[in-house]
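Next up: a single chain in structure tokens, the form predicted on its own.
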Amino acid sequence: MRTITMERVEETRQAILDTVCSGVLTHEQKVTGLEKLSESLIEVLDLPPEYLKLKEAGVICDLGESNAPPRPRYIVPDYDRLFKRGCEFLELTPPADLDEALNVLSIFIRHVPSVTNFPVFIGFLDRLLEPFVQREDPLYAKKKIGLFLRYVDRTITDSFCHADIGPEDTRAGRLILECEKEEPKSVPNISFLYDPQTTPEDYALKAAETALTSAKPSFANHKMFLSELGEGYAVVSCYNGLLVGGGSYTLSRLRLGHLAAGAKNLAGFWPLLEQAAETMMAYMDSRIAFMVEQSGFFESNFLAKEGFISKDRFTAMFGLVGLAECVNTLMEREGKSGRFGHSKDADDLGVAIMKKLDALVKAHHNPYCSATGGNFLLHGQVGIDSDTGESPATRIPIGEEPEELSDHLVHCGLFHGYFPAGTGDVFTLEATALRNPAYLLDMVKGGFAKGGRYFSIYSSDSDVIRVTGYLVKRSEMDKLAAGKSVLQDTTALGLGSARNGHILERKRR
């Protein structure tokens, strides 16, 4: 372990005492809080060359990850494996009606950590359910339901939690929208995985009619997920497609646009590039060598010791931000007026960019990541709640939306492909829309048919909206601008996007 500086050890200090003192933070947050300032006095990891110089340049972010990190970033536990053999550390048998089946997930969700020390998956509710809630009385199960969805949202408060339902029709699914229709929350994050093929349109229109009033579910392309990660994939976190079973030793992001500023031109660019995706992924490489070799967790854990996860299932997310912004300086440092989202020959170097990413990191090669042939996988980061001048993924940047939304969707089919740990963009629809499902319906067919991965719609004047990749309730944003104390810590992260990243003023369709 290395030394530090001891005016390190005192910020530290005083920022230990600013949040024990906090008259806003719940007592959940404080600890949270302390958890991670504590962790920030360790320094174990061996960092490559350049880390630090490009670290404090702002070209490469951890993500806030800790310094010595105790366990994977994001856990994706079997839980059709909790379902039938019960789970012996937390003397659980597996259920055999709806009521058991919903205190066993209740127990064992709240044992699943993660970055934020809230579970980013808490399974495919609907395929779960559906057994149980074939036996009950409909207004029973829908009540049972109900009350399920409102303890996750009271005691997992985080955002980044995360269910999935679909792509078969299922009671227990339609229970699930109906539930969040009429009571709308920000968590958990839910996605719709979609396959006009297998998913009958009434139901695809009864998820459509609920995404408008709670912003929720988001529709993922259910066949692109498939083709890339197979059948046990699931949504988590924001839009994550990881393996079920596993998940993500770690997520660290490129941010092109800082890495654009400094390069005197594209030909000065391409190197620039290369060495700030080989010095990220030798820090992930880092990071995963201690979380395996050193940690202990995964032979201490009863996840991993009763098999709900194991090491071969994981793998690590190359994230990166703000293409649009690199593209645009580049364009003006070669002297072309051209803008991302608007210009062929911008659009052009974008995909350029992403080739070249896509073949970096499909060169790199980590023994522990064998669930993904050695590879990390690209991710479409969602930004942070600090992030200025730069926009999450590959979006357009608000402001700038093409006006036809048409543009709009083929312009994310060109860059969601590069994707399979996850994309996605965010719509706002006119509240008009509530009267017009099927508008939206159409707008998501047509938008995979481009080469769309992962959409997010939610309508004007919902209280529930989506920040970039979770969700937050306006009212609470409101009461945190206030000063008062609020339940989800991610009602921080909303009210930072909105003041910085102008996430309230997306385009109206």
The other form holds:
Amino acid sequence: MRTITMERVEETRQAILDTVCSGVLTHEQKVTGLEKLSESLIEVLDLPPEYLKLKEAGVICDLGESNAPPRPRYIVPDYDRLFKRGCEFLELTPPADLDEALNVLSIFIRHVPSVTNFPVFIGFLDRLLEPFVQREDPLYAKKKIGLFLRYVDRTITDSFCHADIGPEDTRAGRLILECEKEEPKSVPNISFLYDPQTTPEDYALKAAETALTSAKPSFANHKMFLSELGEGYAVVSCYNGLLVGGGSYTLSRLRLGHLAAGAKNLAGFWPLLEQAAETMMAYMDSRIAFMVEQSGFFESNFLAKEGFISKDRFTAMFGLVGLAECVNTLMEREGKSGRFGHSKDADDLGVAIMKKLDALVKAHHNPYCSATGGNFLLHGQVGIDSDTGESPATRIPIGEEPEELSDHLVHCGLFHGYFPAGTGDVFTLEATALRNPAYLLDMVKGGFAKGGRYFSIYSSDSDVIRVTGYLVKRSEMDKLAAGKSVLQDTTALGLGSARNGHILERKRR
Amino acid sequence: MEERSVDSTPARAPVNRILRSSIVDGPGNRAAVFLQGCNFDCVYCHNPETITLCSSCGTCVPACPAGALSVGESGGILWNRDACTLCDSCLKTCPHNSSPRVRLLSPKEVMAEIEPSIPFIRGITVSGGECTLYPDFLRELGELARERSLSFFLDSNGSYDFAADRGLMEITDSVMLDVKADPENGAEYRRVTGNDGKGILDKAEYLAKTEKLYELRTVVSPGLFDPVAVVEKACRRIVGTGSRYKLIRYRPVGVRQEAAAALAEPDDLLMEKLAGICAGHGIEAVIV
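Same protein, different form: I have the form predicted on its own, so give me the form predicted together with its partner chain.
Okay, now the whole complex, with that chain kicking things off.
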């Protein structure tokens, strides 16, 4: 462990005191914040030579992961195993009916850690619950599922918590959609794994109606994820495609807008891109090595010991933001006028940058990512609340959206294929869409046909809205802005993104 | 730039506007084509600029602040699409309920403009004006839609004899049909629309029974006619066919000034009452 300066110790002490004395944070939010601050004093990672310089310049961002990570960033437990074998550590036997199933889940998910200390995946809820729902009175089943979802919303106070449903039609899935429509909540985030060829139209329509009322579920291109990650994939956290029984050790991100700002011209950009990508991957290697070789997580945590997760199902996510700003800057430097999302030249440049990054990422090998061929996976990161002047992933900046939604979706299709670990875009529809949910479905089908991966669509008068990848309630953001405590830690992130990322100003279609 | 001609060849039609995507012109996402010209002149018309074909009087030319309009060599009005800012000054100035922005297009040309919206749309809806004034155009566009597996809907005022046009009915999936006043009261229908509305309910029944009636539609403005009688009579003719009834609140948006001054907006109570009549016949009502 390296020594640090007293100045940094004093700064951290002050931050700890500020956290303890905060009048806005809830107790849980304080505890999480204090944990992060304490870990920030530890220096054990081997940093690649250029890392600090690139971090300082805002080109590489570690997304607030602690310096001594005590667990992988995203953990995707195998809930089928839980329901088949129970859990010795938590003294749970396999459930025999719906009450037991929901009770087992309620207990287990409280013990699935992540970078936020809350679970980022709570299961394929429809498939898990279907056998029990089949044997229950429908009204009773709906009440129990509704209460479980309310329990999740009020105790997992972080909307990176994610559940998946679909692509098959199930009674349980329909009940989940009904409950969410009748009582919109920001947690859990829900993905509808959708395959227009096999998912029944009326089931998909029910998902669309629910999305227009409560901003979820989002629509995930099941065929696309399947072709890349195989049967055992799940969509977790914001929209991250990861392997069940594994997860992602870490997620760092490259801020392409900041990177391009330091390039004189396009020719000067390519070596910078290569250097930054390789530095970031070397840094990720270092984090992973600490986690696997030193932290002891995989030897001591019950999830690993009992086989709910295993090292050989983990990978790491190479995130990026700001392709739009990167392209626009480079176009200007080259004396060209086209802008990202509105010119073929600019979009072609965007594709060329993605191809280069794809090749760089595929050329890098990490011994602990065997599940994904020894490679990291590209991820279109949603941005963070403090980002300014840098759009999430490969999205067209808010305020510059194309007039036609379908043109916007075609643009998404140019880029979504590069991101097996997830990317997505968010659209707001006028409230009239509530009368015609098939419209939403047609757009999603068209988007998938054009190579789109993941779409979140909500109605302009919805209280629950999608910020960039996660959900918040507008009413809660208002409360927080007025200086009151709010239950979910993600509300503060939403408020930051509203101020810095203009997420409330998305074009209404 | 293109010069508009008053005459239309059989397969061409004057097109007021093409929307590549519409959420309100039938089920799902649809392209909507608005044809110019109508044989009705409804007092509350929400798109009065689509009623008449341009007479090339030239009144709009100096009114265009963008300089996008001019008089062509043959006397027709030229519209420069690229210069146009869609400020609608020309529509406001036009003394004839028309538009200089109308283009005479063939079905193939219309299809080419819709092309980028495939695969995002499930169909095409042709509206107006009154689209059935151009049946040859409709038949050809309907064929093109079918080739692309797109459903083909018509939005009509009900003046057309659908039963007599087998070709059109074969390629039309569904019709959205207006009932604009009491069809059994020719004088009232004429007062509201300028047309006696004769046989409108027979057409509604024919379309409903052949499973080609998507919905009936009535614009409700208290005092203009008795909506209770209209909805009741119309419902009786489509009972048990699966068609729905769209009840549209009159709103003074886009209507001509004299109409806006004379017409009243309905309250929720009246709209709910009308929906109740539909429900009584087992017909789904949609209030917009």
